[in-house]
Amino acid sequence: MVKSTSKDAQDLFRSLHSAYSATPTNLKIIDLYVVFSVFTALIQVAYMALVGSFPFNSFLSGVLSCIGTAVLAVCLRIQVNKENKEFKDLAPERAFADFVLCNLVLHLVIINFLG
């Protein structure tokens, strides 16, 4: 069995950093938005664990809104990525319009769920 060392972990982080530094800026912005959305959902879950979940549908709406937005942003990232050959014929403007429309539908459902 091979033992992993801290040198292996450092090499892994260096290679990940060098590969991510070559990522275009628009994809990095989308990644930051995804991280923010997931972080907001985690804050809501922590708040619910500490304070309680009296209006449970409000808590559920907030968390599902954050997670749904993150999923839609990941879909946008996949469609906008130039290295992805599956969506090479799709214009970035069309992908962004799909993202906005799906977010609108998502949040209309979330607001309807609130009552």
Second form
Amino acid sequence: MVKSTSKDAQDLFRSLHSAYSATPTNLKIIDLYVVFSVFTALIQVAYMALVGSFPFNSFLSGVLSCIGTAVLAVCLRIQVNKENKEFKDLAPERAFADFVLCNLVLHLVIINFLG
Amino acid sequence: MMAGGLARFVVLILATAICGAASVFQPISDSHRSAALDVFAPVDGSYKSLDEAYEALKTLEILGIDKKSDLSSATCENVVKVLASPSSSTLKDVFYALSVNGILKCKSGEDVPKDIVSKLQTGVKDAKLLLDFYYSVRGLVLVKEQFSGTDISLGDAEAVFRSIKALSQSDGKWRYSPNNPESSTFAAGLAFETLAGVISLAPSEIDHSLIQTLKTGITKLFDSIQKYDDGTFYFDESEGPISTTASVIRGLKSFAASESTGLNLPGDRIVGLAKFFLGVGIPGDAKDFFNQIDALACLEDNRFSVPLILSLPSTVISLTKKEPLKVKVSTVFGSKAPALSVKLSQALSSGSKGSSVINNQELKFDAESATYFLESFPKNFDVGKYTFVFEILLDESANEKVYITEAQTKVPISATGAITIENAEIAVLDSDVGSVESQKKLDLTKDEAVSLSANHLQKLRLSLQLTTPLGHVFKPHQAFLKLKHESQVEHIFLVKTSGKKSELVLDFLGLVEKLYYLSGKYEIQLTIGDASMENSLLSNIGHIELDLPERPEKAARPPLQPTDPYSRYVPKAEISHIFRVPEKLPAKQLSLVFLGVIVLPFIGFLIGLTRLGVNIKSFPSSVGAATSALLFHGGIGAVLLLYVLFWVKAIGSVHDSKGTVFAGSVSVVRRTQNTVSPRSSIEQAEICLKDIYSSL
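I've shown you the form predicted alone. Could you give me the structure of the form predicted in complex with its partner chain?
Full complex below, order starting with the chain above.
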């Protein structure tokens, strides 16, 4: 049994980082976008925990807007990833258009639910 | 005797109620004249428009009220203005200016306004719509009447006649325009007036067969007439029954006046129409008032048949006063009828079916007051409600062509008299044996005459006999006995009439619960009232001392009596609605701080983008591609902007109009959203974004 140390962890992160830097820029942008929206959602959850959830539908729509767009971004990432052979017939432009359209529909609902 | 006064008042109210409900039609009287001054009072000395001025002036003229001098200066100014420059005003304005001029004589004499005549004549020539024909033809007729030095005639009168006739429908109604299939009775009235104008303006006689078909149309129009139960007839449509009926009558009057062979209209319908307008009463609306008076004026003076109206000054006959029954026959405006005789053919009693008390009795005529009256009633004429059936016969048969009367006029009459009350007795009986414990004769003219006492095992009996002047048993409409306890608790019992006697027996054993076990002094009050009873009464007979058992635990308590008896008519306390209390919002600063925190990830996102070295170098630079790319992004931006606007309620706001600009409606928003259909945006995306995407 090899004892796990902090060095192992560092190695792990380093290899992860080097592996990640090989990913194409467009996927990185999507990742960044996902991180951005998840953080926004987390801040809203923190606000609810600290202050209160009075306009509950506003809170719900705010969080769901972030989570929803993050999920959509993940879907976009799956579709535009060149290494994913399942979607190799699908043009990335088409995937992006789907993403935009789904976002519009999502936010139409959100705006109506916002109150 | 306050009670007696009250009783008399009740009778008066009942009598008035009966008179009000009866379908007796009175001719136009002074009450109409005084109401007209209110309804047609001008604002600041003039009327809003010429048509309103015409309606007011015409009504006042028909009613014989002279207000012309007060009104002429301001109104005449408008009339002269319109007549001086016909080119700048519509046909309708010219028509109403001429109509007002006909009454006020603002402009008259020999000098015919040539440009007005030419405007009206081109109006007739170019007209396609019924209203254009109406205004221009009637306008020409008015010019011909008002300016003596003219000889206006329609050269192609027959062609105009045919083109107006083309708007008629098979059921006698007319269309307003050749393109609109909807027909109307109101339009039919306008058309008759217009055609009458065409006939009077025609240089030579119009083809007789054309006029004949028009007459058949009028007969058909009368098939669509509607009827009320009291024998009134009217035409109804979207304009309202008064306007529609008035329009038809105006049309018929002008048509009958312009045409020589005479119009044969069903007489009962004409009388029914007159009764309809008289039955309206005094309308509060100026338009209705004008239509009523103008239509009645047309019926008063026309060439088909003038209706005669039978009216009664009073529909109540008092047998004690021996007053005669008075009947008046006049035209709708109350002017004198020709020589005629009035016959009371039947007097049907409402109680006994079918039997007539008076048969075929002719009424005497008093020339001075122009009243027909029946002096004496037969011996078997008793109090009660009757339906009198009158018949009017014209003395001279020549008048039968001019005047028209109803075949039979039915009038509800109530005969009143003094009712004798006999054998009025009040007694306390022993319940089980029925033997009389104490008995008192009642004198109902005196108050507080009786004092009785009883316990719960005894009965109270009130009996009396009511007879009419002829000795028949009289069954009053209301006969009540009221017991009133010292604590103001009241109980009302009905006195029933069976056989010859009116009797009420109160068995206190069965009533203890209803009386709430309240022992003590009760006041006794007797009410007898009827519309035909002249001596209706409300009398405090006296009092009774009741000895009732103790109240058991479970029995109901007497209801609390309000100190003021009228307080039960006072409005109830206002209901205050409870709304949900709004929840507490956090402090504004806190919310703003978190708003700032929310922006942080976005800034992080932007920094991350620059770190990754994102650029937009491959944004299309050729004109075509750049435009479509911009359009695509602009489209998405516009949709997002729309969302934001919707959220801040700048658009799509239906209920919130305060402080926000109403820039669109929900439907607009929906349509805008629909244009972003999935297919089109995907195609756009594929074309526009190819280059951008591959460069990333």
